[in-house]
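Only one chain is shown below, in C-alpha cells, and it's the form predicted alone.
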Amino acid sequence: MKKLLYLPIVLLLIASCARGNGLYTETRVIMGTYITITLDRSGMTDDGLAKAAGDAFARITKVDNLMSTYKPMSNLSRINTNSGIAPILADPEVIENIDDASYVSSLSGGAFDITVGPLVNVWEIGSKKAHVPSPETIKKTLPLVGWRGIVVDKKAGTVFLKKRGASIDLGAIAKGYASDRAVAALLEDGIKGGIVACAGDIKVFGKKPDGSAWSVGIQNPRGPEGSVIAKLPLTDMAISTSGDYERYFFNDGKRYCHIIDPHTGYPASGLMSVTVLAKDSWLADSMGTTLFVLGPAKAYALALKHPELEVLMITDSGKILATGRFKGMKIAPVPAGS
C-alpha cells in the first residue's frame, strides 16, 4: 500500500469551507496523497462550486488512472510491462507528459529522468521494505535507466521502451501536470480564483475574495509538520517543493531519501529541500526534483540561467541559496544535520 504524502508546502489560510470566509474547500485522496481544492465563492452557487470541484477532481483522477504505476492496467503500467516487446497505444495526455519530461531531461543533462523506475523499485523507499541495495544490484540496474530509450511515435500515438525491464515513473511530474489540468477545468467552469494543492505541488489562480493574493508557507525541512520557514503571497503561479524529509529511511545513521540520482543509482544528497516557482505546475514539480538531484552548486548555476524559475534551496549545512523573489525574503534558519 502506498504511504500517503503530506504537503511540504503549507496552505496558510485554508482552514474551513464555511461561507464566512468566502471560500469553498474540498479534500479527496487521489494519486496516493491528500488533494485539496479551494475556490472563491464569488458569483457561484453551492451547486456550481460542487460541480467545478468535481470536474477538477475528475481531471486529476484521469491522470492517476493513466499514469499510476500502482495500477496494473493503467496506460503507463502497460507501457512498462511491454518494455522491450512492443509499442503501446498511449493516451495523448501520457504522451504530453512524457514530452514535458523529456524537455526537462534535455535541459538538465539527464539529472531528471523518468526511466528511473527500476532504481526506485530496488530501493523501495517509502515502504517497509526500504533498504540499501548491494553495489552489484545498483550496477545491474543502472543500464536500464536512460530517458533516450523512450520512443514516442506521435503519428501512431504509441510509446515504446527499448530495453526489456526498463520502466517509466512519472511521480516527479504527474502531480504537477494534474494540478495544471485541474486549474484548467476550474477556469472553464467560471471559477475566478482558487488553489489546487496536490501534495507538494500547489497551483494558485486569481485572488482571494477580498482581492488579496493567496498565501502559502514553505515547510521547515527539519521541523514538525506544518512549521514554516517562509511565507509568500502568490497569484497565477505554481509552487513545488522537493525534500529529503518526505520519504526516507536511516541506515547506519545516514539518511536515504526517495529522490534517486539516475546517474549514480543512489539517493541524491547535498540538499534538504528545493522549492521552485514557475507558471506551470508540471515545470515547478519536475524542476524541484531536477535541482535536488544536481546538488547545490550545479542546481544554483542552472537556476541562474533560467529566470523564468524562482528557486529557494536549503543545503545539508543549512545554507540558503535563492533566486528571484526568494532573494531578500525573511527565511527562518534551518539547523544542519540529519
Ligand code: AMP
Second form
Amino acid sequence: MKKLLYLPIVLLLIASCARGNGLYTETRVIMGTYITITLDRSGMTDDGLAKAAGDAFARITKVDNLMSTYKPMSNLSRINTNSGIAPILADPEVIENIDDASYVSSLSGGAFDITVGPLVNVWEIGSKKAHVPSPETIKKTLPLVGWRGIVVDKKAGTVFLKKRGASIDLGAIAKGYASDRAVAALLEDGIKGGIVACAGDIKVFGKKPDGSAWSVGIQNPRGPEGSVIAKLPLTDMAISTSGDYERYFFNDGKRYCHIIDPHTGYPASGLMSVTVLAKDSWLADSMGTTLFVLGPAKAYALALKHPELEVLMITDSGKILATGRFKGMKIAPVPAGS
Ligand code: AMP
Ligand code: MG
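Let's compare: the form predicted alone is above, so bring in the form predicted together with this ligand.
Below: every chain and molecule of the assembly, starting with the one above.
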C-alpha cells in the first residue's frame, strides 16, 4: 500500500523477542511495509504458533490483494479504473472499509476522505517526483475529490465512483483494518496474547507471558527513527500515529507531508504528529489521519467530543495537546519547527 523505502516505523514495539522470554516473533513484508507479529507462547506448540502467525499474515495479505492501489488487478484498482464508467463487484471487506471511511468522513466534516486519490497522485509525495503542483493543477483536481461521490450498492455488492478520474485511496485506514483482521485470526487460533504491528498501526491483545501489559513507544517526530517521547503499557487496545515525518519533502524551506486536506488540495500543516488510542485499529488509524488534517484547534475540539478515543498531538511549535490517559503523562519535549 505504501512504498517500503519511505516508510519508517512510526511506533516502536518495545518487546524483547528472543525465544527464552516466552514470545514467538515473525516479521514479513506485506502492504509495502514491515509487519511484525509477536505472540505469547503459553499453551501453544511451535507448530501451533507458526500456523497462527501464518493465518494472521494471510488475512493481511488478503487486505493487500484487495485494496492496494499499487496492484493494478486489486479489487480497489478495478473500482478506480472504472470510475465514471461502471459499478464493480466489490469484496465485502472492501465495502466494510468504505463504510467505515464514510463514517469517519461524516464525523469530520470531510477532513477524512478516501477519494483523495487524485490529489495523492498529483503531489507524488513519497516518490522522487514529489513536487508542488501548479495552482491550476490543484484547481482541476479538486472537483474529482468528494466522498459523497462513492456509490455503494449493498444489494448488488458493487462500488461505483460517479466521476470519471475519481479514485479511492485506503492508505489511511487499511493497515489498521488489517491489524484488526490479524488479531481476530490469532484469537480464533487460541493465542492468549500478542501484538500485531503493521508499521505504525499496532494492535495488542491479552498480556505478556509474565502477566504484565505490553509496552509500546511513541516515536519522537523530530528524532531519529526509534527515539521515543513516551512509552505506555497497553492491553486490548489499538494505537496509531500519523506524522509529518513519515513521507514528506521540502520546497523553499517548507515541509510538505503525505496527509492532504481534501478541501484545499494542499498537505495539512500545524501538527507534527497525532497518536490515537482506540479499541479498533481501523478507527485509531483513520482518526489519526483525520485529526492531523483538522489541525490543532479543530482536532482537539473533536477529540474532546470522542471519549472512545485517547489522543496525543504535538503541534508545530512543540506544544502537547492530550486527552484520556495521555493527559498528565510524562512526554519528552519536542523542539519547535520543521
Ligand atoms: P496515515 O499515514 O495513516 O495518516 O495515512 C496517510 C495516507 O492516507 C496518505 O499516504 C494517503 O494515501 C492517504 N490520505 C492522505 N490524506 C488523506 C485524507 N485527508 N483522508 C484520507 N486519506 C488520506
Ligand atoms: Mg491513518
